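Only one chain is given next, in structure tokens, and it is the form predicted on its own.
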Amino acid sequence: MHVSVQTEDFDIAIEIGKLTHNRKDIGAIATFTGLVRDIHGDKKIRKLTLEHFPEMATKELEKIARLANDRWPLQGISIIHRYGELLPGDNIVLVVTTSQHREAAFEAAQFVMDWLKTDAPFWKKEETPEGVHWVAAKTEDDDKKDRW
């Protein structure tokens, strides 16, 4: 189990490579990279500020990365959580997670972005031509996060 609440952006192959290297037995590698988009709704995004708490965001994560563990047969899994300022096209998010099968690969990162969505304590901040704002949290991503 590999988590990071990190500034600094990361490489997809890099982190995979981190959790396959010289295994044999693993199957299959699921991955979800979230991307500060350009727009939200109606808005044009200048920039994303993505403020924490640093010791209790390392802490959900890992709580969350062990949930995902103790539920799916996971050779592996990897979070990967950005703040500060982002611009469009920065990743945000990586959730790596492998296992000998896909359903379980698959289902663990779903698992792992809904409960991301809704309980990592991060708060975000747009900018846009209008003004600054910070973004509501969703009722859809409290309904995804329960039907697990």
Given for the second form:
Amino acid sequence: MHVSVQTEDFDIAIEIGKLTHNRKDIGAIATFTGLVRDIHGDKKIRKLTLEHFPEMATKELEKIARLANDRWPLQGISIIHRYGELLPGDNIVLVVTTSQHREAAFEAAQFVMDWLKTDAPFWKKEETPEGVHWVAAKTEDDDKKDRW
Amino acid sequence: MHVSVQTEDFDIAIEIGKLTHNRKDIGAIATFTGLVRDIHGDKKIRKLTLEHFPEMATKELEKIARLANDRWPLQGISIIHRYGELLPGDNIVLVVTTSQHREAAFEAAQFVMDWLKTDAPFWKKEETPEGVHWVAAKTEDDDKKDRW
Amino acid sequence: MNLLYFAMIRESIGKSSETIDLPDHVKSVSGLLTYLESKGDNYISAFAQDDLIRVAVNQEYVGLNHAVTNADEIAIFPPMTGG
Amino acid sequence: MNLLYFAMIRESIGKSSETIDLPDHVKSVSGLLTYLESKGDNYISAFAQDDLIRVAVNQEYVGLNHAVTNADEIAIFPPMTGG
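Shown: the form predicted on its own; wanted: the form predicted in complex with its partner chain:
What follows is the whole complex; the chain from before opens it.
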């Protein structure tokens, strides 16, 4: 189990390698990468700033990783969440799950993403040509979390 | 849309890069990697040989990629399937999907994997300490495909 | 008591943290919010929309009825938009 | 007619491909399988389990009633185990 809250970018191949190194018992690796898009709704995005609550963010990522690990037969799980100033095309978040079987890997990765959206103390602020504003939370994200 | 049937290994970072290069409109990348495990059921696996029907394999991968593309709002999709002799720890298959939103990327990748299991003309032969045998198809794989 | 504010709440209140002495009669999160609103209009406008307020006591999410003491670290912030 | 065999079917029959002249009375996939079984025990044992036979005509999956002609490429194989 590996979680990190960081400003630096991540390298998906390196993160997968940390979970697979010297192992021959892994059958399935699922990954999810979330990125900054240049358009959100009808607004053009110039920059995305992620504010966070540092100590709690790490704790929450650990909690979510542990919940996923308790629920699916995972062999490994990594969650990396960036903060600070990001540009369109930049990575925001990475989830990697490994398991013997594909369902566990897929479902656990989806579960982690749904929980991150509602439980990880990060807040997005968008810079558009019209000005700067905080991104509103979506109630559909609560619904997605609640399905688990 | 990119599909490949090949003996060579693949590099997940390179394959993701092909779909994301020069784009800033991608919000979500889901990937799935299937690997050879050193244990299958109660048998120790020394080697896995993948036989395939070359022309049809490429066609079927293209068909599955197209089905996924028709069904979810994807920005890109890659499917790579290896054949030949593989060892425990080796990669077998890679699926990469990109989309504005995470559900489309996740679901399309799962859909592709479920369809590959039943519709891609590949056959696995396992070498164990007790001998060599063909892997039996699982009826549960038909069920998984049928849920879509 | 250490108070931490994040995102829109931080901007409305005009600071990211402060230390206050919790009055004896304040026993819960909702009591704390009411008390803070007595300190100025910036707090009133920061807490104007109930459904856009989340609270963590010692880095654990809690409800409005959760108990608070002067030794707690209280974080107040809008709904999260991570991931 | 070009015939292709894969995996366990290939091993049971003892070859990966062959070209045959399709008799005029053979019109369907099931007719073809019956005709091939008349050619030897290796075909009979290869096709022994109905539910483990899959057929593609010109690289498209088909059912047992699908029509076949001498110009077709027919592939016969067990259920796929890719992915």
